[in-house]
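Taking the form predicted alone, here's one chain by itself in structure tokens.
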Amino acid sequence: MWIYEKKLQYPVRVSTCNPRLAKYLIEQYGGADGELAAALRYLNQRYTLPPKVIGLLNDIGTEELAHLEMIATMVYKLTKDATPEQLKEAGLEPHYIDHERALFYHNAAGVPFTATYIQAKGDPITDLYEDIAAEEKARATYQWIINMSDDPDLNDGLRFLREREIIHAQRFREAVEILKEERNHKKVF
């Protein structure tokens, strides 16, 4: 189903060690509106969608896994040279105590990832509206992280991710229109 290329979807660079920015980015790693939740949501929902839009959810769900890899790389690069004292100052002390520098699926506040983040109603249009909302929330979160960041190299990758969220929301909107049009057609037997 997948072919893995050993390169990131978009280059990830950071200017300097910055554990505080890493803490913010962890929201997009294991938070409710983050990349893991999005990937799992879309790859799960595809099973109850009409054939006309299944491929879209498969494609976007797969891309979200690539985004998860980018976020993991950003967090790693922002923390790899940090001292325990710097991690403590950034509010990552509980994470360090439990996981050292290993990534763990939780949000910026340290709340572990949960399956309750993944929505699937079984109604295609309802699920697609949920997906549009998820993409818009992720877009907003990326913008807020950019607003908090003073790292131009990191911001380049964050802008790429923010723009991809916009594209995904647009594609989901198109899928809703396809399904609405299909629903409104008279079926003659």
Contents of the next structure:
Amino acid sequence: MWIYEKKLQYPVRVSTCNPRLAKYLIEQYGGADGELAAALRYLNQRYTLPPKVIGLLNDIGTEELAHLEMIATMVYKLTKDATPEQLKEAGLEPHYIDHERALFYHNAAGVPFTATYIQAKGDPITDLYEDIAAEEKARATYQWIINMSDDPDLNDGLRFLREREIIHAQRFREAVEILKEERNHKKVF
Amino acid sequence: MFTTRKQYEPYTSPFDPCPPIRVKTYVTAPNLYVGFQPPNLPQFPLREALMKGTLWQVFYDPYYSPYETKTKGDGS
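Beyond the form predicted alone, can we have the form predicted together with its partner chain?
Let us now look at the entire complex, which starts with that chain.
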């Protein structure tokens, strides 16, 4: 069960009405390496991992939901007052036809979210390596969005999210070290 | 000096259709170097840590677009 705090993990500020940025950001909403994929991946994998690392996946999976909420807020702010003409210029007319200004779980190219983006192999090392890769992919995606964005307020929020990806990758790497059980041994290979 | 921004120079042809980008950069985030986090690393003050996204100074590595500021995203 979760307890909901009615605030964002980090303040989301957007300086300009820029639906094109929303089109990029939706990648982190319903894309293969987005926050939804991350949350679902970790919260699902946690059942079948060794007890020592379940808590980590629980915590990170939960935090990903908070990130998802931040991305949703960014996308919403960037599009809520955009005219159909502006949405058209941003290449969002297919989205508008299907969803008006509603958010939807699809990637920047409009491909709807699918469970095939994530995996649960049941092998702890395999699953944790996938999680590390997912975090690094999300970090890279944030870099590419920051490169494309000219909104300093938005970039501030994106930088925060990217920093969290670094921390998550670090913790998953530590989880691998825990499972290797070689941390406090003198190593002579 | 250590940096988490690495550079390489890809081959450029005299026949490249676009003006070549002579130096490409990529990021090697701090998590690649730390291994299992040792105890007693320096921390940010709590309020600052909340805004930076990490408590640990060693993991703080903000990314700026090379197009946003010429000084922060290009490896310096």
